[in-house]
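A single chain comes next, written as structure tokens; it is the form predicted on its own.
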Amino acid sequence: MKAFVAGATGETGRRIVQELIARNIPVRALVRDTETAKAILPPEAELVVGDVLKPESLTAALGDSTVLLCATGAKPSLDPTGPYKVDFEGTKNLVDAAKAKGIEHFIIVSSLCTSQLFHPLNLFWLILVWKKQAEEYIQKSGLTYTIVRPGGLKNEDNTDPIVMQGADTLFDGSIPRQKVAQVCVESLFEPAARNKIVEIVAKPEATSKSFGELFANVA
């Protein structure tokens, strides 16, 4: 297995890279600036320059990767096309490149509530709408996928157990980015994670379960 990580220098992406390296999985990290990336990512990560908005850069960047983890996301800005370009077009470009390369498993970090049009987050240039469009493009692609929809993201880790449910069943709650990264990496190894949408939050009162149990409980 060799993992390709898009959005590798973001807050969630960098944790995915760390989790993969901790599992001794070789990583190709897609970055736009190698100097910036070197300061953020572990030295074991192989840095490849490219941009999800430049599809011609992705085929070479993927190289000999066999699985792909996408943690890209539009940053809050005044550009109303940001979420459309990054969350939809960028993901679409990655899916097309992954299909052409024969990628075995495509994992994407999406968001809770992507099916809720009137969610307040859609005031940020319809960000959830475009994430939902990206999810549907992946589902129709023929690729093996896992769509991970986390609740509100926290930079600080905690000991709260993970709660995992199926699509459109969790509507609030938060989760540390470290746990999101763990779910993404574990989904590579759990057959029950394939071709599923999983929604995740962390709750202090939840019962702790193995990743196998968590994925198996999602229809």
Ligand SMILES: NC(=O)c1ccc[n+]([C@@H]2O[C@H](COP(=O)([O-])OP(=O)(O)OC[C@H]3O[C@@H](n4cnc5c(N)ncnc54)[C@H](OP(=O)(O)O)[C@@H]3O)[C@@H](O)[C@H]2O)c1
Contents of the next structure:
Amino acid sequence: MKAFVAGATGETGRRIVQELIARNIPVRALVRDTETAKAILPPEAELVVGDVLKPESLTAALGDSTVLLCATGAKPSLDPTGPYKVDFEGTKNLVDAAKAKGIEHFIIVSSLCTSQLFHPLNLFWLILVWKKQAEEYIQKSGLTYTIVRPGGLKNEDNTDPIVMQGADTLFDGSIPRQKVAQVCVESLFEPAARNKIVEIVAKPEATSKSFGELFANVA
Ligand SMILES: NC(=O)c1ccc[n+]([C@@H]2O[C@H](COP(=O)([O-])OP(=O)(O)OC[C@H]3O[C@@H](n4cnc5c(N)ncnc54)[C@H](OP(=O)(O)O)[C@@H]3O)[C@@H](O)[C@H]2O)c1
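Pass me the form predicted together with the named molecule as well; I've looked at the form predicted on its own already.
Below, the chain from earlier opens the complete complex, with every other chain and molecule after it.
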């Protein structure tokens, strides 16, 4: 297995890279700026330069990767096309490149509430709408996928157990980015994670379960 990570320099992406390397899985990290990336990512990660908005850069960047994990996302800005471009077009470009390369499993960090049009997050240039469009493109692509929809992301890890449920059943809550990264990497090894949308938050009162149980409980 060789893992391609898009959004590798991001707050969640870098934790995905760390989790993969901790499991001795070789990583090709898609980065836009090598110098910045070197300061963020562990030396074991192979840095490949590319941009999800430049489809021609992606085929070479994917190289001999066999699985793909995507944690890209538009940064809040005044550009109304940001989420459309990064969260939809960029993901679509990744899916097309993944299909052409025969990628075995496509895992993406999406978000809770992507099915809700009248959600305050859509004030950020319809970001949830574009994430939902991207999810549907992945689902129709024929690729094996896991769509991971986290609640609000936190940089500090904690010991709260993970709650995992099916699509459109969780509407609030938060989760440390480290746990999101773990769920993404576990998806590669859990047959029950295949072709599913999983919504995740972490709650102190939840019962701790194995990843196998968590994924198996989602229809
Ligand atoms: N914030 C929340 O509470 C929350 C909640 C639920 C879901 N989410 C979603 O979770 C995901 C991860 O969030 P995060 O806060 O960890 O992300 P982040 O730190 O904002 O990182 C975003 C990553 O996307 C990359 N990126 C942006 N445009 C790109 C392009 N054109 N080509 C290649 N890479 C590009 C950035 O690269 P550079 O480093 O080069 O800029 C960066 O690595 C996002 O999709 C976000 O929308 C967030």
